[in-house]
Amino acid sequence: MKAAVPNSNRLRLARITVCMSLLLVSGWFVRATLNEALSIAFEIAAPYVEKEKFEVREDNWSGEIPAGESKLVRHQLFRGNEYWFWLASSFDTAIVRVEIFDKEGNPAGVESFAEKNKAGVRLLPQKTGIYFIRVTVKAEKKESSDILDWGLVYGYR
């Protein structure tokens, strides 16, 4: 014979179950949007791979950032290679920008583009060393959360 569960315990169990479900769903949503931002960045890279023979590296970065703020990514690059970094956000109304600097803080990009939620920067490093990629994501109009996703991939030849 099963023991009867008091109504207050059933209600508490139901609330916990609902809360856990919401946490799982929200975690899935965050991963889904980050994956979407990276997918868009990989789509931007596709023509460079096909036409210009760039090789996309497995290294990539993604995250969420408050609208208007910047994030620095530190990465070692090698003299003699040519690099492209591609940045995207899954928010169509996002305005993204990617810039690259040497270790002294000097701009190092030789070419760039920015088209709403997609951007890129090309680099021909004069020295092997650490470089800093600055990712900026702004909202064209007020978003509900003002937290925007971003994904950054790169290729070389």
The other form holds:
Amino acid sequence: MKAAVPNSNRLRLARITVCMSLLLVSGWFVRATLNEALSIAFEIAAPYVEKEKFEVREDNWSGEIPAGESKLVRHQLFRGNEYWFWLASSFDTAIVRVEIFDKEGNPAGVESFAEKNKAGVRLLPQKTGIYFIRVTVKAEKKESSDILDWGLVYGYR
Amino acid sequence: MTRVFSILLLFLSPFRAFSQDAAAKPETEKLNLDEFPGEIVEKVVIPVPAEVFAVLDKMDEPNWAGQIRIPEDGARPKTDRVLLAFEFGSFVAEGFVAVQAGHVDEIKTIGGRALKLGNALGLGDAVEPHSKSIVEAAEAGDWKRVRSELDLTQATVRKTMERLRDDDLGSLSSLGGWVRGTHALTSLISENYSRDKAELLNQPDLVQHFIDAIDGMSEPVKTHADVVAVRAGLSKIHEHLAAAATGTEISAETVSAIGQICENLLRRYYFPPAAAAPPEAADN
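Right, and the form predicted in complex with its partner chain of this protein, after the form predicted alone?
In what comes next, the whole complex appears, and the chain from above leads the way.
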């Protein structure tokens, strides 16, 4: 026989259940959109793989960023290779930009494009060493959330 | 005339997949790294050996077949998870060497051994599909796909380890792969030294990353005798590379010294142990 649950406890239980459900759903949503940003970045890379014989790495970077802010990714590159970095956000109204700099902060990209929520930069490293990739994600309009997702992949040949 | 030239340019551009309006010369303003207002992303993506090997292939005709060194099966007990993680990463790197050589049989052996190690680590389900794909792609001579599957195998193992809250072992696996890849690289550079090839070893930040990663591991892992030895070896490699960071070239002697450190480390968990190596030489 179950003991009667007082009303206040029932309310507390209900609140906890709702909060847990929201947390689970929001966690799923974040993971889903992060994966979507990476999927779009891989889609941008596809023609380069098929036509230009670039090999795209399976390891990559992704995350969330307040609209209008930038993040830096550090990465080891090798002189003698050619690289493309592709950036995407799953938000159609996002405006993304990706740039690359050497260890001294000098711009190192030789070609780039930016089309709304998709961007890319090409690099022919002049030195083997660490480079910095700057990822910027802005919102074209005010979004329901000011936090935007991003996914960055790269390829070499 | 201008129009004809524009059309020609459009077709000549190797990157015409995107509209020409969007293509542009990238940013020319210098970035002040000391005063960057945003965050630096913590995640470090470790380059796969194939990235470095691709450069060597452009410079020379390396003897890849001579670099394949698959250790005998059953030489070590499959009980120590730290050693298994190092060994797993080393096998993935070995796979990249075998792909460069185009040796199907060796790749099939490596695929099977990687699965065996994956099972010993409790990751058999995650590794099995990749192991199968590696073998299938090798039989079809699809080297690009083999490289991609090897990369995916390492990424899957790391992600699975993270999910199982075994991040340390995931990092050790990546480190094991880096050491074996660097070992093959030093060996090939030493066979026909050039400054350009030696520059490929200019990875002090990556080495520092591995050292920091070990320092941040749980006590039982970072105090494991072999992890301590690997950390010591990485510190020595970092010292050797410090000179390169100041603009000095990486000499043939430095290449050889780094290769020897890697060899000694690999003898702890991958290659057969040295028969009569004095203890201090093993840690070099």
